[in-house]
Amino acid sequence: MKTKFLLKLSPLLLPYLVLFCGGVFLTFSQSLGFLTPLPYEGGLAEAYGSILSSPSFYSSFFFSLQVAALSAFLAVAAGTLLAYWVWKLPAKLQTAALIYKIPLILPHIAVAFVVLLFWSRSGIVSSLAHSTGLIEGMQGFPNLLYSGWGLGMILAYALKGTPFAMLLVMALLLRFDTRQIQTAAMLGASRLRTFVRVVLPRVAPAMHTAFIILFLYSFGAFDIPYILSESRPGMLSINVYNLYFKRDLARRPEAMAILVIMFCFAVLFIFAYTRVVNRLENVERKI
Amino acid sequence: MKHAFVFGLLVLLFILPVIVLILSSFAPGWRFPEIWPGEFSLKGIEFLALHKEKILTALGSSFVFSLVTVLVTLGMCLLPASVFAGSEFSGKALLEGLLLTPALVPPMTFAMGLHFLFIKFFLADTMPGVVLILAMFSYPYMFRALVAGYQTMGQEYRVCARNLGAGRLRTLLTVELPLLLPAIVAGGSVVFLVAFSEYFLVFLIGGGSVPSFTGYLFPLLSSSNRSLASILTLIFLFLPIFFFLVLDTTLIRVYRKKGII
């Protein structure tokens, strides 16, 4: 019975253990200096030492955190609101509202390109500002994409993430009974109050899932930063890329050490986030 | 009024970029400060025709490895999903959570370690290597969809087919798979899109010897030839839409024929 059960799970468990766990293990061992392409001269934790003692690592780490948190928050907030509004549309219009799926289909690099078309200094918004007389020339337009705040990346991730959050929230709304909203309205709740007290608790699980996925994706992904990133502070993924491909092979353990730190952070984040959400929900239930 | 507002917002966010991409495709000379392109030309399309072979190779290769990735994830998840949907065992929630992590943690963290292994086993710079890494990163979407599919299907159909004397394989092929088709299509579409639009993993493991559409598009996006980049981006948008439409209509036809709907 036991072996049969394991056998049935094996098509998934085997690749998971070999490729995923094995991959993480290899990253980890290379960060310690084992199995590297060149024999590593340094000590066991030397790569970690040099990473953790450089201020640029911390600025990159917090910069990645900030871009990820802001973009995920924006996407989830906009996605939830839009999903709610679209859900309230009459059925016929809802079909037309399917246009929201467009950025879901576009790859990340294409969304980054769209942001470039619109928001660069020579882009559409800048041209619009010029023709309405808001700015004199290209230089008058704020350098949004290269301001040091990662605004370009935040915009791109938010644009790509909004429909994703909408999709998840919409799936829960489909099973939501409209009469609850009518009841709330009859009992005298304002529209805002109905949304906050009746609708939001219902769609909260989808919002949390969307936030975790979007946050971790923008924290560690490479595609969008490679097109829209600024040189300093860079996203962690770009630092890893540079260390891995552009620097000396001897620095491979440092790239791997950053990856291990990113991995641990991601796992910790998932645990901490679900913990906090569970606890908050329990508190709410008691009230 | 309210509807118009919601629609305006949707159009502004999601349709306007497409319109700008279409305009920019036909206006290579569209520069600041023009809000509307000064002149239209077919230069971008001409370039496309000139480099037809390279573009088609990249597109075809992307299409093939994405489809194979879908099939591989399906093969990986089919049996385990039936176990997860049909039985309770200790540690199920934990195992399910663990199995979903590859889609959550940054894929770089395991892909770069694996790169070493793939080089040793001659999987680096090959199509199978690319498929494996993409499948490893995208199978959770297929898994979730299949578990949900098995749950809606329930056990009864299978039990009934088995009672009537159908073998395991026959039950799977003639009873379960057709009923699971909506779930497979849902999960498969996501896996396909993830694989089709991934740049970094294909670049890392494929190393340039596995052509991909993202790899072809990437250098163009930051070049000055915005017209060409726009055209290729539009292909990225409309090809999957077309593909899904064809898939949808054939599926509906199949269901009608079988009398499912």
The other form holds:
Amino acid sequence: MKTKFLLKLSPLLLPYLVLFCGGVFLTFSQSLGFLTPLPYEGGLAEAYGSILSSPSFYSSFFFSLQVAALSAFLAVAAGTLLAYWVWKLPAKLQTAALIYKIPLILPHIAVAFVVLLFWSRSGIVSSLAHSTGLIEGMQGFPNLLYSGWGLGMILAYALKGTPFAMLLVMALLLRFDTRQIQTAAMLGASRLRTFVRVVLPRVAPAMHTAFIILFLYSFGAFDIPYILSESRPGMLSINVYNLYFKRDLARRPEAMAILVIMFCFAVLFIFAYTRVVNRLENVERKI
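Which structure goes with the form predicted alone, now that we have seen the form predicted together with the partner chain?
Shown next is a single chain and nothing more.
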């Protein structure tokens, strides 16, 4: 029975084993100095020691955390509020509001160019400000995208992630019993209190799922940082790209070591986040 079950799952398991598990194995092996393009003369943990002793790694790591956390939080918050607003619309308007799904088909790099087109110093907003006399020239417009805070990447990830969060939250709201909101209103609860105490607990699982996915994607993605990232500190994905393609082949284990560290952090983050959320939910139930 187990053999038949595995054979039925083989169309899914084989690509997973070859592409994902094979990629993880190759990355881990090269981080230790094995299977590298050139013979590696360092020790097993030399690449990790070189990375973990570099101050630039920690700057990039915490900068990536900042961008990922803020963009995921903004996307989930905006997506939840917009989903609730769409859900309360009449049925005909809800159908028209499905336009929010359009950004889901846009590639991330296209969203990066949209942000660049609107918010750069030579973009549309800057041109409108100059036309209306708010600024005298291009230098009078604030440097939003490359200010050192990652605002351009945060904005791009938030714009791309908001429809995704809306999609997950809407899936739960469509199964939500509206009589609970009516009962809360009859008992004297305000709209804000009803939203916080009645609606949010029901859509919390979708919010947590969306936050984990958006956070980890923003933390390790390459496309948007390639267009909107600052030089220093750069995102970890940009550092890996530079080590892999623009440095000597002898530094390949360092690039792979960063990837292994990012993978381990992602696993630990999922584990810690779910544990904290489960404990908070258990405490709430007891209260």
